[in-house]
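A single chain, nothing else alongside it, follows as structure tokens in the form predicted on its own.
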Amino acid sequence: MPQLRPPPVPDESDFTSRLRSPAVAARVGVWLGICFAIAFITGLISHEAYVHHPFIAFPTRPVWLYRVTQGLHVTTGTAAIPLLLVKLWTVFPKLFSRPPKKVGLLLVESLERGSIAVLVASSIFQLASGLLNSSQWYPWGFDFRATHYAMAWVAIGALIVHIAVKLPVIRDVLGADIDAGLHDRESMAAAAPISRRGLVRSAFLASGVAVLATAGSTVPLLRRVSVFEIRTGAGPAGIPINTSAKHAGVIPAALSDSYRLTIAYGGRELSFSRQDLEQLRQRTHDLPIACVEGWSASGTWTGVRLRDLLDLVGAPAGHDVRVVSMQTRGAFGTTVLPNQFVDDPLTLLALGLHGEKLALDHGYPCRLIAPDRPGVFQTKWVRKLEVIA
């Protein structure tokens, strides 16, 4: 019987294709560095949205700013995926060049390889775990963001040392016609199915076919044609959900005739019926509500301004809040709104959305809705504000 043996491992001059040219790698390259610089920028406003700093005040205004950047941080994350691809067939046979026998050359060489496994490590990481938080789908037992945060800086870091060391080649081939050849190796003479040209605009073709397939969430204008978007519109009033009332476990405690809102400071305490907030002086603003997977929405939210219902219990300004739900499940049930929310006009207890009764899915009795605030931050099914003093 014959002996099988392994095949023999591949040399990088077994890789003849002309489009696997550093040409090709450094123009892809360039916009997937743009993507990826977009990403990590907004990806820093958004951890900044979620940490509450006592020096640092997350802005109020522009009251869409969070909608734009997060919406961002997901499209440039997703337009990446079809250039790191490509990216990476045209680098691969790199992987199997034999190093350089001459020290200097192998350290430069060895940086180049060790930044390059990091990014490429890091980059499909974020890219991939991107993806399954827009999908809502957490196959892992890690923080998402706090791990997510924590590998943008990895991934920046090796983004900025490769390119540190591939300089004189980015810059040879991005000066010089993409079929001039310069740094291509001996063996790329084998024909093309199309051009370096066509390689190219065929991965931003993708790239943005991949963002036209999925904005919709972000950008409710491309609904109709994003085939692949996780949050369609669909939801009571247009907006839609995260968390339903039955999944919160909140159902019958929401419907209750004995709900009561209580609002605490010091030790003072007031409490209200749905009936009784009614009552109060209602006011409408027109705010967005947006999500960390990227998807957000406009309404019209009518309801009790927040600082009016604290002025009741003679809390003062420029304190924060402890914002109490009533959901039994999932994470979230009790936030803190910063005083900057807090003290602003236009952050509401709303018990209305577009001229209608507030549904159950969107926080009926009341919910939290403050202006440029993630979505996880925008309470439901609010049973207690509590001053922090």
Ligand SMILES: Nc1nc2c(c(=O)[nH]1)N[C@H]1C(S)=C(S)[C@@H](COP(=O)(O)O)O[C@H]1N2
Contents of the next structure:
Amino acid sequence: MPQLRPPPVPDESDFTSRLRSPAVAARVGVWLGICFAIAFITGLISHEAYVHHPFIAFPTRPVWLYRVTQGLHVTTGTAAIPLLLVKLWTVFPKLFSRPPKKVGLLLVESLERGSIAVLVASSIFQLASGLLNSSQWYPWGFDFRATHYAMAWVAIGALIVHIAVKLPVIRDVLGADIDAGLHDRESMAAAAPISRRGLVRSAFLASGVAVLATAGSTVPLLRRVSVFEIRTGAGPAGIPINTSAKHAGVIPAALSDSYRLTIAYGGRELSFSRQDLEQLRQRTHDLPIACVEGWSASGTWTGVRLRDLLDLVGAPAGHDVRVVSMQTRGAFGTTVLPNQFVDDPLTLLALGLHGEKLALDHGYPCRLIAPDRPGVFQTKWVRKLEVIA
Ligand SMILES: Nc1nc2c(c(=O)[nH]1)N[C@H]1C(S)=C(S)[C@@H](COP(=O)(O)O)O[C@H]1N2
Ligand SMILES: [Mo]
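Same protein, different condition: the form predicted on its own was shown, now please give the form predicted in complex with the named molecule.
So here's everything in the complex, that chain up top.
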């Protein structure tokens, strides 16, 4: 019987392309590092906007801050995907380098390789889970936000170790011409179909295309080239919809004549029909909806200032408010609005958008709209506002 042998494991020296050079890896790596740094910082900001800190209050101004940081987060994450693929391709032969014989060197190299393994795994996880999340696809069983946040620290930690270890090489190859050959392996002699410069430019181009294809969800001018972004601009009043009234299961309750908004503080409760709310003093403000998934849109909202409503039940400033919707399924039926948003004069219980009655899918009879707040907390189909003692 012929023996089945596994194919031989290649050696680093079997990879001969001139393109798989530290000079290429470092140039792509710089931009990858910049993307990761921006995504990390804006991710921390998003995390802060989500957790309700009793001591560090998330600011309510500028009203567009979360819109910009979250747009940057998703854009830099998207831009990083082609860069990471090219970088992994250039350094791939390293996987097959023979370990050094000396114990001291072996220890250093094990640490280095360990950190790279962690970096590669966490980077792929971050970019893949982020991409799926921004395309509103949640095929996993874990809490996306908690996992993506924890992995961000792992990735950034491993990245810092990686840069520190590679600094001498990075300095050398970035200080010289891309074709100078510093730190190249001896086997890198084969001709390549494109130049090193060509490969680096292609990586940047692919990254730019990925950005243009997604950034239309935040930058209106880019909308027409954003082929991946089909949600933006669709939806009543030109604003996309996240969770329709049908999906939330609120249509009968939202359209019912017996609809009342209840406002509760201490033992006091007042209730308002939609007509009652329309009789109160109306204000109009331009405020964005900025979804964590990266899309955002400006709206001109008309409605009752939240603070005015709370004054009617005698609630003093400085209290958080529980915003309860008619939605019974899903995680975002009830949210808590921190007091700095409650007391901000721009925070509205909106009844209209762009001069029209609020569409059912945008939260009719009324929805919350607060400045500089992640979209997910801009609760629609509100039925109760409860001042938390
Ligand atoms: N009750 C309720 N309100 C909600 C949601 C929801 O699922 N249920 N989704 C939120 C999310 S994730 C976003 S981005 C905004 C989007 O508002 P829009 O659909 O009017 O654009 O609504 C928020 N309000
Ligand atoms: Mo959202």
